[in-house]
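First, one chain by itself: the form predicted alone, in structure tokens.
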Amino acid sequence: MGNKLIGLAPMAGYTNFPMRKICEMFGADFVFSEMISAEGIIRGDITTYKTVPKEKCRIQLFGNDPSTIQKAIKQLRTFPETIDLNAGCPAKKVVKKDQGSALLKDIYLLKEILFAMKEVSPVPISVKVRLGYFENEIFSIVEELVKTPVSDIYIHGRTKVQAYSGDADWNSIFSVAEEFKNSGKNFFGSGDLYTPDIINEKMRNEYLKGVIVARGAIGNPFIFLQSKRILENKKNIEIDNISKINVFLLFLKMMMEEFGERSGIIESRKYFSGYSKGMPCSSKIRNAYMRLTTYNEIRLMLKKYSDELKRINDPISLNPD
């Protein structure tokens, strides 16, 4: 099992470098950045350059026409460690472009868009794919995927018609997986990992390189030391509420050093719901969180709520003066 990986999933919005970096710094063997327009790149997009990633890292780029993608490749800055085309975002606003999951609808033109980028890119390529657009239709869209030139293919199990609806179908991943076994690409699961223990159990399947976690990280970097201590059957480590508030601290310092202090805090609110799970009068500490400004006043509210933590039967206020 020690050849298996564990990668944080591309988000648009989410997998920003601070997130990036905390999820590495948790045991992530790989990370993606966000969903990257290719037409943003080459129209030199401010906000689309922004999301480029400036470290090495799996780069996810979304589109629809070769020789876009390919002028995009070229102008990438940095060297990623692969390129990944999205073949699965279920969002409107990219499925009405013909974009993200619209692709599993023209097979051929989604492979004709592969091997355009194995012609420019200086790295591995990979796609990410969902069970099909209306239907389950997995095993003929890996029938073709398998004759292209990339080395991953990551599968999210559920349909573009689901979105996130329903349960992911990780029987259909393990199908498809141990069909094409022998046609020397690797195969990663998606959909619905959101404890160590679930993502154990995906992870003993033999024909999956690995997984990719998405919503699941949010909040949670903690999820992939947690995962890998039970796939290596070790003790599983419990994080205790207050290592929690230090690391999203953490992750908070990064994320104003990225966005400035305002947009950096406005920007990690989202990201708090997670940190914030299961903690003692949680929707509290989150409603007082949305109202903090500056990161003076939430460095102050979080030190008075952990060692009121300590007093666990007491009532909890958390007035930041």
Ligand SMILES: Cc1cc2nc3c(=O)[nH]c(=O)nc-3n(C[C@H](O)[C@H](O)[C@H](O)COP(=O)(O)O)c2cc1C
Second form
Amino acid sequence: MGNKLIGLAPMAGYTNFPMRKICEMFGADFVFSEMISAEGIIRGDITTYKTVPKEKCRIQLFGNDPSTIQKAIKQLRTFPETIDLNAGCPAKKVVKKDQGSALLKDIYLLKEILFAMKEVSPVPISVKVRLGYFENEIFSIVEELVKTPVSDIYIHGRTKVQAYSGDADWNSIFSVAEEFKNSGKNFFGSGDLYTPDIINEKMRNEYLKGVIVARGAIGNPFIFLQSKRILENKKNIEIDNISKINVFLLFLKMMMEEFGERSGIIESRKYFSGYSKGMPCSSKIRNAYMRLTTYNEIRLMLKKYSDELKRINDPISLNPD
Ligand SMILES: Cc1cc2nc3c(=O)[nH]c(=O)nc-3n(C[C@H](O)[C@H](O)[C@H](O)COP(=O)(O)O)c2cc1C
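Any chance you could show the form predicted in complex with this ligand after that form predicted alone?
Let us now look at the entire complex, which starts with that chain.
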């Protein structure tokens, strides 16, 4: 298991610097940026630039024009660890421009882009795909991808048409990784990795280099540490609620540094549900959180809540006399 990897998957609107940092702190072997528009980079679009990582990590670009993507790579100011091409995004606004998962319908263009990326990229390149566009065609897709200069192939076990419905088809991921085991490419699986046990089960497949975790890591960076402990046959670590709140406060501080106090707090709301999941009175505390707009209010509210949790966990303190 030694050289297997568990990474943070790319997620638009989520895998910003604070989320990447906190997942690395809790054991992610590598972390991905959000998908970044190649056109946006070369247009000098400010919103796009805000999503370009300043630290070394795996970045993902989307686009469909080989020369635009080449130009975007040349404009990156920091060398990433690897550069990935998004060939899986099912979002309407992306697909209607023939980008993201639409590339699965034109495998020759997809290959041309990957060759163009390799020509100018100072770092290894990779591609992230779904099983197919309309239906599962992963064998014929990968048969072509292994002829390109990518180092890594990430496979989300659903088609574009499925979007996020149904279960991810891990048998297809395993079979294709086995079929092309001598291709020299690293295969990573993605889909429905919500618990350390599920991650552990998938990681044990001998043909996969690893997995990438997406939704299961939102508000739950601990999943990396916990999964690795199981993989290494070590005792599981349960993270208690008070520690989760403390980690969330650290995350919130990073969000405020990144986006400013007000925007950082507003952006943090969608992560708070993950951190508070399963805690006593979690829906009440989530509703309260959504109304707070300053760090001080949040700190006080969560301090009060933590004190309450301590009392619940420590019945003696309920009746100190
Ligand atoms: C909110 C959200 C944003 C996503 N953004 C991206 C993206 O930018 N690039 C990408 O390749 N996949 C993206 N994905 C897909 C994930 O990387 C992953 O393949 C998929 O969610 C399945 O994994 P999961 O079941 O662990 O969430 C996104 C998924 C979600 C839920």
